[in-house]
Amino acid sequence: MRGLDLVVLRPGELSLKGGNRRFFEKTLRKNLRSLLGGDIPIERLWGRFYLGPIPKGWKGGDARSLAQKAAGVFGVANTSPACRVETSEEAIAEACVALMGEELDRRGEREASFAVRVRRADKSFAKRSMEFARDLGGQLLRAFPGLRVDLETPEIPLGIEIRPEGSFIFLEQFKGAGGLPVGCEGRVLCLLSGGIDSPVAAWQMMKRGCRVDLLHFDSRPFIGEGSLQKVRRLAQSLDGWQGRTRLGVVEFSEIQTRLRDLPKEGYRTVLYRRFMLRIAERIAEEQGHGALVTGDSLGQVASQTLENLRVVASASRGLPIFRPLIGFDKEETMALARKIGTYEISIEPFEDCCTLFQPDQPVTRGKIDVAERLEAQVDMEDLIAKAVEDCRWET
């Protein structure tokens, strides 16, 4: 036997799209070859993708860290490190009991409980799963006798997926992303404040299958250097879920300044982000983008009540605004960021535009016609027309 030189690819919803499942798949397969370079064989076959055999040598380590890695890539449900045989009950049963062998080995004992567990997608195998898991049980039994069953929760969980193209054993699964893969829905632009929540929001729309690019208001120099660094840190995270991510900066500090001198000082939050909206949508509109996102969550903080999101939302001309964590509270959207690595960037000291000038007291019910009255003070379309002539772009 060969031992452990590939990996079986599971995906996830794609093996519900009926008829259009062969462009998810493609994107998905895209996005691997992307992720691996050229070096691994990828084969799709119906409801399966194959990585490998891997080369020798390979770079990337063994067929336990493809699968890992193969893993973090939207469209995926579940990975194993793998080994193909032929479809023979001589076959399987002979690499079943190498395999364990091995394990046991590596566990460094001769004692542990074990459950055999066969999926059987090609009909034309004679046995049926449960009757040939009980004799590859029964000939592992009598191969190593410090073996034990448990159906439950077993030590060493032996797979075995019988499928036309070949069998296939595994002693492990790793989870997957899960979502659609990023492209087949298009592209959106999500404003990135450098806090805890608008990475999030962008993941959430990176697995729903958007290629996401990102964009920060930068209020230097009445910020410091380090709070651009932050943002730049949490889209170089943000890319190792989708690759290559566009992260575009627009210079704001000209505009929070002419909106700090306005009265009603309650309002100043709520208007940053009706000319933060209108910025972001022309640019969107001219670089082809779907829909806006922002890390909204509703009655967060002051300018995310229901009237102030209001407010904020009809600065828009019509394009889609997506806020993904409308209904998160603050501890799942920071569970969500320690787990897509953005939560340890987030929470560094750097300020950022939202909290630059922010009024002691905001107003939280805010009216659409006070703010344009005061809005109608100042040189609005100049702003937002030098905003996003003088928009930067950083890969």
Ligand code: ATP
Contents of the next structure:
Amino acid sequence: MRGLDLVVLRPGELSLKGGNRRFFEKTLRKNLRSLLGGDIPIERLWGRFYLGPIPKGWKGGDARSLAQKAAGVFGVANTSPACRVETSEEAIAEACVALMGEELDRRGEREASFAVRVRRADKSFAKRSMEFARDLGGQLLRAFPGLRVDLETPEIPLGIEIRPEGSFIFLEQFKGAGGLPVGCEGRVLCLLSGGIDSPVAAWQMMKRGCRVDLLHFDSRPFIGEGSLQKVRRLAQSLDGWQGRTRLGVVEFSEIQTRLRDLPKEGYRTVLYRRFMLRIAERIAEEQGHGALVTGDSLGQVASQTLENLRVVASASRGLPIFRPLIGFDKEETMALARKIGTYEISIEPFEDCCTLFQPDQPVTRGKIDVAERLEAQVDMEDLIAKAVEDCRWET
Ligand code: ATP
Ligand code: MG
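What would the structure be for the form predicted together with the named molecule, rather than the form predicted on its own?
After this comes the whole thing, all chains and molecules, with the earlier chain placed first.
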């Protein structure tokens, strides 16, 4: 008995078929490889992944910590720390008794409720699942008199999966991050402010299989160095969900100055957004991103009314713009931000570029032609071209 020395990983989205499925699994494998480094063997068999066996003294911890870590990868339905034995009644029974003994020792008490759950994917195994589960239950009760059966809510659920490649025995299942493996839906560019919303929007696109590059519009020297540091920390935090995250930084203060000096100050925020969108779209075209992403939520602030979203979007040349938070309440976004680990960074107090020169009375029902007339008063093309050219990428 080697104890729990590997992880059974069950991928999600099992409804995917054919070529999509293969691509999904290949991408998931690549992402697991980059998460785990070279030390842990990864085996893919019949729609499953097996991580391990874990080498002795592995610096990443044990099967349990590996299972928890791997569960955080998009595309994973769930994971279990497990042991693998040959598929025979005797070998499985022996491993179950050994594992139960270890578990009772770990708990430090001999009394516990348990249930045996058998799944038989290898139909050449002679016994039916229910019958085999009862046999095993009987053997465990004889070996450990303090146990009692509770099929509904057992303290120790003992899982057994009988498969062509071997049989797997486990006690725990960690819920996976769900979604699709990062990269299997292509690349998008997310406009990342220092606020609460845009990091959550970026995360949602990662969850649906996009590799998300980040683009920040930087208002220094009007605002301090701290704001950019905060955005970098957000990028770093998001990187935990996809790896190899790139952050582009665009100098925005010159454009803001020009727009500030225009009449109709109520249009300022909307004009900032139109410029951001144009610049982001050109960068996305150059870099091959398939869409832009923002953290807009309908009606949350003046710049996010139906009319103003339209005025902003009309500045684009047609690259899709995704707003995964459009139907979220602030509370829902905040809860998700906490869950994914960006909230604490987002609430650090730093100014953001859009409160800079904020008008007292922002328009709530902007008009496209008014925005266009205002923009005709600046050398728009030059400003945009310069901003695109000067974009600096940090990895
Ligand atoms: P957030 O919390 O993401 O800042 P918000 O509710 O504060 O969102 P706004 O500040 O109006 O809303 O921004 C709307 C969206 O515009 C943001 O979610 C983000 O995608 C984009 N955005 C705003 N400011 C910047 C910036 N300085 N750099 C990059 N993107 C920005
Ligand atoms: Mg904001």
